[in-house]
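Only one chain is included here, represented as structure tokens and corresponding to the form predicted on its own.
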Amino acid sequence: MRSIKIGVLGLGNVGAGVLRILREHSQTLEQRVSARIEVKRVLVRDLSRAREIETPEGLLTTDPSEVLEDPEIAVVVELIGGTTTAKQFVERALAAGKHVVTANKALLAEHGDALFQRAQECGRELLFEGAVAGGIPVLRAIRHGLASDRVQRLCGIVNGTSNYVLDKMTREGLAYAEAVAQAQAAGYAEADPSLDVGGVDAAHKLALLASLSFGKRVTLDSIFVEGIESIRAYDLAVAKDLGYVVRSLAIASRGADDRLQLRVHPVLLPHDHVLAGVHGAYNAVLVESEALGRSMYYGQGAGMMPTGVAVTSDIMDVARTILANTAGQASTAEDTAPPQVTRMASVVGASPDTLQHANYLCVHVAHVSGVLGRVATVLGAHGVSIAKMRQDHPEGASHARMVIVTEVVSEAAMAAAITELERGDDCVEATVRIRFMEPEG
């Protein structure tokens, strides 16, 4: 039986998961691919470091050339993360005639156009199923399963850290800092969780999802991003009283003029919405397409084994391509070639100011006479109508929390009203704003 040799860059959690799957499922993989997939070299920084998985003597190396320049290695698996060294290694691998599999969403979101073009020039594949939503095969579903359909909208929970934090705050009443600390202790959040809770990680993933779904090259600067850092357990408790759950969603939709709305931000979902029931660090992506209608992809969005499954599936796809062409060239057929975003027009995102939402506001004001009238006057001056209002006074505090649910209003009007509210001397803290999910067709 033919052997296809691979080299792995990085042996962190995901790298260990890939090696474990290749080892423990070797017989099944051989049957499905009709070839042995053999790991020849694994690049690490420190040979003496303790690993999640035992490795045979001679497998590990600290010299990238032993992976990138070995003529026997046909596939390089990039799992080191980051965007600088990873980009250099991927470029070197492609130039050396190797196919590449990666789970690096930041790398592809920032440099994907150049790397896909380089892969095309070299006649090699660059696959990245593990870069979005861990082991959920959502990219594969969009790329192949929905290839004959036209995606109109997608929205989902694609960052497990933010979802874990919001879920803990909602179901256990934890403060934000405590929920983040628990996420870190559970291994769902980095020591510096800012990319996750700030929405940037989800924006990287949305860029890839939207590029595949809409056939346009999506860059980070076309995505509106808002994190969850300002949300408190109080806001989530009020949302629950109103019949809603807060989730941080990545949303992309096609407008009537074919322009895309791209955004990542917290959203108030009705408690019976399908995404409201996604708990912990799980991910879910809801896709709406013209022919199929709604389809949802749900599962573990991160971790050693879930992401390892996605990466290994890509390795298997490349192995099949190599076997199908005795010269080892990637097929140029559109159904098997990697998505060449360099052929796509860059997206011109529609301004978020054109969106309209109902909103939850928590305005923190001094407990003085006339403050309610001022708040109502400011909102009215900007065309913001009040649907509901309640006010309470935190124990021991000198200020009031004024909770307001607005009618549907434009982003521009709502932002201007909040800016004017916060200019007042009676406003003692930043206003918390959470958008309600717009009605779905």
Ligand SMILES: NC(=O)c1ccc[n+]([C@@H]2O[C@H](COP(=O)([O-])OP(=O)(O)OC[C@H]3O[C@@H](n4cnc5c(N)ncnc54)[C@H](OP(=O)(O)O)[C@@H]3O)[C@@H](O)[C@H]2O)c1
Second form
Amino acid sequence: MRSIKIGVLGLGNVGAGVLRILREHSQTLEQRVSARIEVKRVLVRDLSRAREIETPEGLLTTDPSEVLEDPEIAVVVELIGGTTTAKQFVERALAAGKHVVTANKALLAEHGDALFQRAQECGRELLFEGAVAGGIPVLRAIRHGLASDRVQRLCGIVNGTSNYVLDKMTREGLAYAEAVAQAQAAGYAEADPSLDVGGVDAAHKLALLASLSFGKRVTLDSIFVEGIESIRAYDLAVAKDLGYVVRSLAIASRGADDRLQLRVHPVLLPHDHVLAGVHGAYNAVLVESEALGRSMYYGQGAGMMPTGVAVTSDIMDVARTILANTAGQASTAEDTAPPQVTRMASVVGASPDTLQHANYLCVHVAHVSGVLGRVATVLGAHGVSIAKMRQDHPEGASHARMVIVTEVVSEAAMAAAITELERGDDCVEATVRIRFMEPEG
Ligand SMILES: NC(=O)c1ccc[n+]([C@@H]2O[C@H](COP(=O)([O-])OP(=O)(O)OC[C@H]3O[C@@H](n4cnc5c(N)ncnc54)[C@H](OP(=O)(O)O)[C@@H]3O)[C@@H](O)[C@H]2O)c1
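Alt. form predicted together with the ligand, vs. the form predicted on its own above:
Once more the chain from above appears, this time first in line as the rest of the complex follows.
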């Protein structure tokens, strides 16, 4: 049986998952690909570090050229993370005629244009299923299952850390910092969780999802991003009373003028919304397409084995392409990203100012007479109508919390009203603002 040799860059979480699947599922893989997939070399930084998986003598190396320039290696699997060295390694691998598989969303969100272009010039594949929603084969579903349909909107929970934190705060009443600490202890959050809770990681994934769904090149600067850091357990408890849960969503939708709305921010969802039932570190992507209607892709969005499956399935696809090409047949593998993405026109995201939402506001005000009137007057002056309002006094605090639910209003008006509210001396803390999900058509 033919053997296809691969080189792996990185033997951390995902690298160990890939090696384990290649080892434990080797018979299945051989049957499905009709070739043996053999790991020839694995690049690491530190040879003495303890690993999740045992490796045979001589497999590990600290010399990148032993992977990138080995003529026997046909596929390079980039799993080191980061954007600088990873970009150089991917470029070197392509230049040396290797196909590349990666799970690195940051790399593709920042340098995808150049890398897909390079892959196309070199006639090589660059696959990346593991980069979005870990083990959930959502990119395959969009590229293949929905290839004949027209996606109108997608909306997903694509950052497990943010979802875990919000879910813990909602279900157990934990404070934000405590929930983040638990996410770190459980291995869901990095020591520095800012990319996750700040929404940037979700924006990286949205850029990839939206590019494939809408056939336009989406860059990070066209995505409006707001994190979950300002949300408190109190806000989530009030939301629950009102019949809502808060989730951090990545949303892309096609507007009437065919422009895309791209955003990542916390959203109040009715408690019976299908995404409200996504708990813990799970991910889900809800796609609305013209012919199929709604379809949802749900599962583990990170972790050694789930992400390992996505990466290994990409390796198998590349292996099939190699076999088909060397047999002189047309490629039987997927219509891969490079040609699709390089043909795409860049997208100019619609301004978030054009959005309209109902909003939850929690305004922290001093106990001074007339404060209620001032808040109502400021909102009214900006055209913000109040649908509901309630006030309470946190125990031992010298100020009051005013919860206001607004009617639907433009982003611009809401932002201007909050700025003016916070300019007043009676406003003692930053206002928490969470958008309600817009009604679905
Ligand atoms: N973890 C997940 O659940 C998950 C899910 C989806 C996507 N991803 C993506 O998958 C990629 C890998 O993530 P991970 O969690 O597996 O990372 P990780 O656990 O930090 O592992 C990184 C590996 O790369 C090696 N490495 C880093 N820089 C290197 C360099 N300059 N030269 C040589 N080796 C280097 C490290 O070597 P040493 O071990 O010697 O330090 C380590 O083995 C990232 O792009 C990440 O965003 C991860």
